[in-house]
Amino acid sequence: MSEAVTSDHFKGGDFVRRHRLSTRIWHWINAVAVLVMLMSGLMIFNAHPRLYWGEYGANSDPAWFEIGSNADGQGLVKIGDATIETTGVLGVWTDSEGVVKKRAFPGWATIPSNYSLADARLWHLAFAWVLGLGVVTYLFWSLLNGHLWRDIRMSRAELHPKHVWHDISEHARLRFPTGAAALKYNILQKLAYSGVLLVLLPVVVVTGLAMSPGMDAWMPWITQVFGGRQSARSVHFLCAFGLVAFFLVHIAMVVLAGPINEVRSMITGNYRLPKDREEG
């Protein structure tokens, strides 16, 4: 994520400073924290690969989401009444030594790779502090320096369906902004970044607190806000996979827009403005 530094005299091919140091540091720390928390969270999910709504949930209760296997040894993902066979990917898979495992997520996607709920919780809790403090610090700093108001705030004109559709069609044709316009957030970026900064990350932190027995005893209203402990767990996982979806789209856009230039700007802060299409 960047803070737009715009100037009319910039043109395609110019080198500019695109990202503040605080943004670059937060970006990479956050990337590592989210990755570790996701992988350790998948191991925690392996201990009970079912999601429920409400306060309580156990094996005998109806789950709205489940990853497992049937009596025939087939891997299955169940979403409501729908069932999808996932043998070899989820539910039932073969490890690096050729041993068939019946577990929701494979070892290459979890921390640790071998089943250990205790170790997964240690990793998850340690990096939860990194993520939580990072989110609070970055949001506070973004309010102080005006980043949220200046770069993320959406105008009524930008939210007009015609404007949103225009940006969608331009991206679908891989026609990305050039010159000084590349320094400004378009409406799709604003929607995505505000969704991550103001919704997904804060909610994933709060629902994580709601699942903590200590926090639940201290502030029981947290789980009540989400309709129960199991509802908080479901929202937690939905937000986590929302972050995965954002990450995949983000990486795709970086690759399509020019990975060297984009990654360099997030490491050094220096960014070469894309040339206008007619300039080649």
The other form holds:
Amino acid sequence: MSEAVTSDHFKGGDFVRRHRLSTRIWHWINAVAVLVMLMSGLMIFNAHPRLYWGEYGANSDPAWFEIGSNADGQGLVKIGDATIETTGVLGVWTDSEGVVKKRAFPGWATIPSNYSLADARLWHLAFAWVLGLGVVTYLFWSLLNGHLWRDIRMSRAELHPKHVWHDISEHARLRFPTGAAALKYNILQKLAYSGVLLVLLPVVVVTGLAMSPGMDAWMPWITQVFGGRQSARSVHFLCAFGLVAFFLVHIAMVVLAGPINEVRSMITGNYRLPKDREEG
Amino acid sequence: MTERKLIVSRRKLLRVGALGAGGLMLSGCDSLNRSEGFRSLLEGAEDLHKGFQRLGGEGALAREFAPSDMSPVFRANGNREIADSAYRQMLAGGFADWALKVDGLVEKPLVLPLAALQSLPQRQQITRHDCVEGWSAIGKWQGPQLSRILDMAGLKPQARYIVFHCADRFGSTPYYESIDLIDAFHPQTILAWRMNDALLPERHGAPIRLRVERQLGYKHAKFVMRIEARDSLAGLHGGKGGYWEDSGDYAWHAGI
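Could I have the structure of this protein in the form predicted in complex with its partner chain, to go alongside the form predicted alone above?
To see the whole picture, the full complex is given below, headed by that same chain.
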């Protein structure tokens, strides 16, 4: 964010310095890492498309989540007692050569696109270092340079349900902050960014470590905190889908708020303040 | 004027960039996945994992569980039965005629019948078995520590790896696995002949299976017939130290 966030002589149309270099660099490294981790992770999930709670879990144990197919060739997703038909997308789908495949996630969503647990693990476990070291470094740096305190911290007034509801209804009408107000993150942005930076990303990294038998021997509390290895695997998957949800909303907001201005600000740091609606 | 030009070109740049990124993600990852150089870059992470885990966890013990934590059914994976008639005969005879060979870079090669392994001091442990595919099962294992057998044979100073030659095959390729001396002399590394308070069944690797508790399931070689001490993994089968390492590009160090 701008170093002059408190000054209100800025008006719509002005160019301001927006994102710090550290934020811009990490944003793009992290974007690539998260995408690779997600797509290779979906392939790893395909090797055993079932999730359990507790320490152990295999085919004869009850799964709370499963992607599979039935004898009629229907793709099915089971969550608890509910079964949803997902033929064409999950469980049963057609690959780019027109071959019907019975795997959980389709080829267009996985790295590599053809089934290979070994190759997906190569990608996943190498990019895990990029993701993990990136998150740790950026969190540390953001603490040191005050980014978390200055830009992400939420005041009591902001967290008041009335204020949050006001921001939600403004967003729902696609009325985004303009002029000097757009210099600061609004409460929904703060909640989303802190949720990703302080919860989803750290938890996805830690649950990843919790699944490693070597780490479990060295630091068993990491696995135990989540209630066991299979619970950690479930939480890992849920966090990944939390990140997908964030990604979709994030992209939608960037598109709605003016993709060129937004993407430019995350590349160069120059951000053009949105004009008031009356200013057109 | 110059500024407008700049913005237009940037706009174009961004559009091309966005389209390019999408295309790159779809097809680029697959071609990167086939690139030798890129793969060896990714494979470099294996050394990072091993180094990191050994940093503070070199002597760490895998967690052990209570009998009440055990899986009701322990899934069997990999080869579950062996067609070879010599094996079937030994199985039928309770492995009375079977003996484990210990050779390679040792001072005193050994031939250890099952009864000899059973009469050595035993270690019993209830541990969690984590398959590379993602599932886990908790079971009870019993057998002599590998370190005791290696001490009996006496490793030569050049020995750096312990290789496990197995009776099972995928097609015509025999299964094998290998570990380094840190894992070989780890107290929980045992040659299990008992599982869940019964003789190790065929589907879990009778007569003996390696337990190397801080690594994934494919390292836990089943149907072990011969143990060989070596100074290098090169020149043995595919040279990568294990069946899945050779054929599927799985990591040799399977600590994650």
